[in-house]
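Coming up is one lone chain in structure tokens, specifically the form predicted alone.
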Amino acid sequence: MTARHVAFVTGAGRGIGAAIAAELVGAGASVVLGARTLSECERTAEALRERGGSAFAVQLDVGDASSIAVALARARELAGPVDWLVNNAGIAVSAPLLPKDGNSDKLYERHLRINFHGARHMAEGLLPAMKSAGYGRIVNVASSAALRGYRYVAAYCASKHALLGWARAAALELDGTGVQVATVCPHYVDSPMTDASARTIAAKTGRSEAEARALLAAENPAGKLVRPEQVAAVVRALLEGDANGAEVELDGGAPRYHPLPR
């Protein structure tokens, strides 16, 4: 099967990223999976190839600009020019607004470096070629934390707000070039990141992990966790479509599309 597009998915070794990679292989794209843990990407890519897909694994630390440059060059060697980018990699570390040691700079710097600057650097590495070709799609997997605040994750919220603000500005500036930017904002997803949050809640409250997961699911407006496959389907629709600047909120029910604020 000849790939119609070449997609690069960050944070693709497991969870939401792996689901997105599988969805895009199903769409006929050749997919490059990148993450810090190369072995996870290799296992996921191998499974996709066994299903007849075109998938490649590369080492990638989105918090390191030099790692991004190497990974993008390697992706081009393996699969060709990337015209679909999915910025999915991210971190979420819980902490009180005022840490006990009085120093929150490292926490904020780390979240911004990975969740915001990492996605921005990925996009900036591909935008010149996309603009020259007159076609490209960038989808950022942000979070409902880009739309609202949550207790004990101020740094995470700040980084996701920054990512959404960048995406809005980029969509406006790229309008008419053939390159489009869109953002997916899931609430709590049934993913390893939510599992980690549940473990933290359980450790601090004495609840079981199952009870903690139920609490997180209840926080979603639809009362249940978002499935990774739901996120993947929306990402595919945005990549294949023409909804520049779209912001899609996923709360466990039907996707809610918001047009680009102007």
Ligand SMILES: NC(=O)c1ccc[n+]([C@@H]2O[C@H](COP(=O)([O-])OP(=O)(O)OC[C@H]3O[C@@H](n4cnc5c(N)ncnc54)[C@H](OP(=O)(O)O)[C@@H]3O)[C@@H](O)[C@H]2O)c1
Second form
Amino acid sequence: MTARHVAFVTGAGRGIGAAIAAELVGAGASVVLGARTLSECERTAEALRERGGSAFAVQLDVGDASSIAVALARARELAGPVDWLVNNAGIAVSAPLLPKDGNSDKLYERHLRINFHGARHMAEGLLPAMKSAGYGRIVNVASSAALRGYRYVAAYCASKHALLGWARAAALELDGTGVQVATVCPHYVDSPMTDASARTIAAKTGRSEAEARALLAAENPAGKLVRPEQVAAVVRALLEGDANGAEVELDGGAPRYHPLPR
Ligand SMILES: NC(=O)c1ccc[n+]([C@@H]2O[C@H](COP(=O)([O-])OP(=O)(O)OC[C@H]3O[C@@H](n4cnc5c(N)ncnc54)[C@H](OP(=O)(O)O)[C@@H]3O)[C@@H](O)[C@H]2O)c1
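Can you swap the form predicted alone for the form predicted in complex with this ligand?
Okay, now the whole complex, with that chain kicking things off.
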């Protein structure tokens, strides 16, 4: 019998991360769900256990290296050595390129700390054991904002470009070790983060939230929002497969696979 995979999904309390956790439980993995709001992770994990899955909730702030260390140790105790990491946790705060108070440093620092360094720290915490075992999979949930720019989210775009740049370098360096890094780049997804963006647009423009959501959906090349389950299915395929450095763009239509640029 092959050993059960142990997956750690960051930002798994809701949205895309919760869909990924459900998909991986469906794949037979034991799944650790981490986020700052423990109660949300517990609720999601409980629902997965009710369906017969193996799921555990841990508190995690990926923006805090000591929280990561504690969460990784707890995950190992609860579920065993993690061989699948999904770096999904992320934030997106909109702001003009030149803010009124003239200081963007906090905004950039926060996006980079959570969206980039958080993912890197999670990977660095797990890579030594994965390399010793000769097997491991890391999938980053970046964004189409890692491939192109969007107005009013320069800090978010910069942090996602950083994440993809790191993943490309990591994949090259890990080539042949049995440990692989891949990245998914979804366009707008139907999740609480997009609901929040629609509320912000509605408040700023006087449009209704439904109109604002329709505008975001229209920005996707396929003209509709990506479903969290579509992202989850691609993440599972990357974890189960053999595609070091793959970058998968999800725009609401069929996923587009790009090989690692060399
Ligand atoms: N929605 C989109 O259109 C879209 C498109 C492309 C890529 N993405 C990316 O997909 C990922 C998930 O997005 P989503 O739409 O599902 O967002 P969401 O609905 O806002 O969920 C984000 C998740 O990340 C967690 N999180 C945020 N900051 C965290 C931190 N410091 N430490 C640990 N967990 C943290 C949140 O929980 P807590 O707040 O409780 O910590 C929550 O569970 C993000 O990386 C996002 O950038 C989203």
